Amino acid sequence: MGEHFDLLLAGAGHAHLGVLRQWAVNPKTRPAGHIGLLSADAHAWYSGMLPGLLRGRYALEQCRIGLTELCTAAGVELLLGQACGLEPAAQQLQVSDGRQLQYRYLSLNLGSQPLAPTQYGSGLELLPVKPFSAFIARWQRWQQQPQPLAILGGGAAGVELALALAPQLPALSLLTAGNLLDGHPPALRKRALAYLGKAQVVVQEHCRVDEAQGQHLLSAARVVWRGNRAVIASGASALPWLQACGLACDNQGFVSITASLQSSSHPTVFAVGDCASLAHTPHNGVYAVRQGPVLAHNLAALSEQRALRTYQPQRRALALLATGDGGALASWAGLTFEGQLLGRWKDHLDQSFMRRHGNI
């Protein structure tokens, strides 16, 4: 029998950070009992500041939150380890080092993983942008000997990475399966293409990379890029072990949840952020942050047999994309903007988030 928790939080995503902060600031809202946080890293990384870190605008310590201090303030035991399996019927979470963690209630904020092409042979290093600690460590090694680079993924993450990294590389290509910034207003795509062109980034749209063979990236059996290094910043895909554990999932493998943020099949399990699936809720950090207060209330209410709240996703969200030069692109309600003032606003929002969660 493994260690038992009244409540176990798995993953240190945005929603769980909000929950921990609430408990630290207002201990009366913390549920009673033994609570643990399982995290693969002793720090929580803030993805919004990653482009600034890579461009040299931020130091490493400015982009991550120490979980030891936050957990101590919240009255939560920090457990370092990688979740790798779940038996919801037995209420048991499995850790890659062999530990079995028993729980009464479980909350999952584990994120997702970039969708990687199938790789055959060696010669090409494929580096997923997540987990951030591994990505940053590899990038620091790559910087010692810059080489041409491909970025797979034309969403906001791919665009921001390309604009941050282009000045540091001899050549950079951005390959995307559909239109650049698909799902955003066409005017934002036009602005982004202009910035990428100025940075001499080669953009290949409608180029879904299916395979990596040796040093070649292939799309529909056609070689579309050749080199030694590629970063995977494609759309979110579900964690394989999570979609196979027995929880109800959508057709992409993300955990299906109700408006109370509970698993639709196992009400003792909550899921939020990128690992969860709820109608009208994109895989976007803005939505995960807004789930935090509802999750904090419901985790306490369920254990105390009080009424649960429902999460109502916002109808629209502001998109802010760093342009690498201190500025930003923005879209809101179909309107788009750009400029240095937006970049300063983005910096303010990012740094405010870090202060709220890092200075407890």
Ligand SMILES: Cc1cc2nc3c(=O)[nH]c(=O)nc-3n(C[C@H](O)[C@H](O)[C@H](O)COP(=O)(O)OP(=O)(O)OC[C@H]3O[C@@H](n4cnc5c(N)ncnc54)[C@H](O)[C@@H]3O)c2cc1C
Given for the second form:
Amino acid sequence: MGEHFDLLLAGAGHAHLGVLRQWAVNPKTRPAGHIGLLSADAHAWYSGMLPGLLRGRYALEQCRIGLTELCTAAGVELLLGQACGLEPAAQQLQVSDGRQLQYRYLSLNLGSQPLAPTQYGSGLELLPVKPFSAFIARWQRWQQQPQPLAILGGGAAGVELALALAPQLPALSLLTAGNLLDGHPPALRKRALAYLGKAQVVVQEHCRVDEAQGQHLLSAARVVWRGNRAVIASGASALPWLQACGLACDNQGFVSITASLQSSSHPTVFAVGDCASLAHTPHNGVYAVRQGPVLAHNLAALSEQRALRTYQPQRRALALLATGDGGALASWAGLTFEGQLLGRWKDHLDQSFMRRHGNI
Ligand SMILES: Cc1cc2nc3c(=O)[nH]c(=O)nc-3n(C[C@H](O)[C@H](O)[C@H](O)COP(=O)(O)OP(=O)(O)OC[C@H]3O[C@@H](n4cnc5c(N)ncnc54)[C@H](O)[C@@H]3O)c2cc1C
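Okay, that is the form predicted on its own; can I get the form predicted together with the named molecule now?
Every component of the complex follows; first up is the chain already shown.
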């Protein structure tokens, strides 16, 4: 039998950071008992600032939150390790180093991973943008000998990465399965294409990369790019071990949850952020942050047998994309904007988030 927790938080995602902060600031709201946080990394990285970090506008320490201090302040035991299996019936989470963690209640905020093309042979290094610490370490190595690069994925993350990295590379291509910035207003795509054009990024739309063979990227058996290095930023896909563990999942493998943020098959398990699936709730950080207060309330309420709250996803969210030059593109309610002032506002919002969670 492994270590036992009354409540185990798995992953230091955005919602869990909010929960930890609430317990640190207002200890009365912390549920009683032994609480642990299992995290693969000793820091929680803030994706909103990653483009600024890569562009050299921020230092490493400005973009990550130290979990030791936050957990200590919240009265939570920090366990470093990679979750690799879950047995909901036995209420047990498995860690890759062999530890078995027993829980009464479990909350999952583990994020997602970019979907990589199948790779045959060597010659092309494929670098997923997540986990961030591994991405940054490899990128720092690559920076010492810049080479042409492909970015796979034309969502907000791919566009921000391309605009941040373009001036540092001899050539950069952005390959995307559908239209650039699918799901955003067409006017935002137009604005982004203009910025990418100015930065000399070659954009290939409707080009789903499904294979890497030797030094080639292929789309439907056609070679679409040749080189040695590619970054994978192709949106959120489910963690394979989580979709295989027996919790009810949607057809993409994300954990199905109810409006109280509980697993729809196992109510002692909560799931939030990118790893969870709920109607009208896109996979991005804005929604994960907003789930935090409801999760904090429900974790305490369930163990004290009080009424649970329901999470209502906001009907629209502001999208702010860094353009690499200190400015930003924005879309809100179908309208789009751009400029340096928006960039300063984005910096302010990002740094406020970091101050809220880092200065406990
Ligand atoms: C370059 C880039 C820029 C982005 N910019 C924005 C933006 O400006 N606004 C926005 O809303 N979204 C943005 N996103 C999307 C955003 O990063 C994700 O949607 C968001 O991080 C999801 O949050 P989360 O709380 O689900 O999990 P995450 O923030 O991804 O956190 C997951 C946590 O779980 C840990 N973890 C993962 N697997 C395990 C495991 N097996 N065991 C233990 N711990 C584990 C990780 O270490 C991490 O701490 C961006 C993404 C990228 C790639």
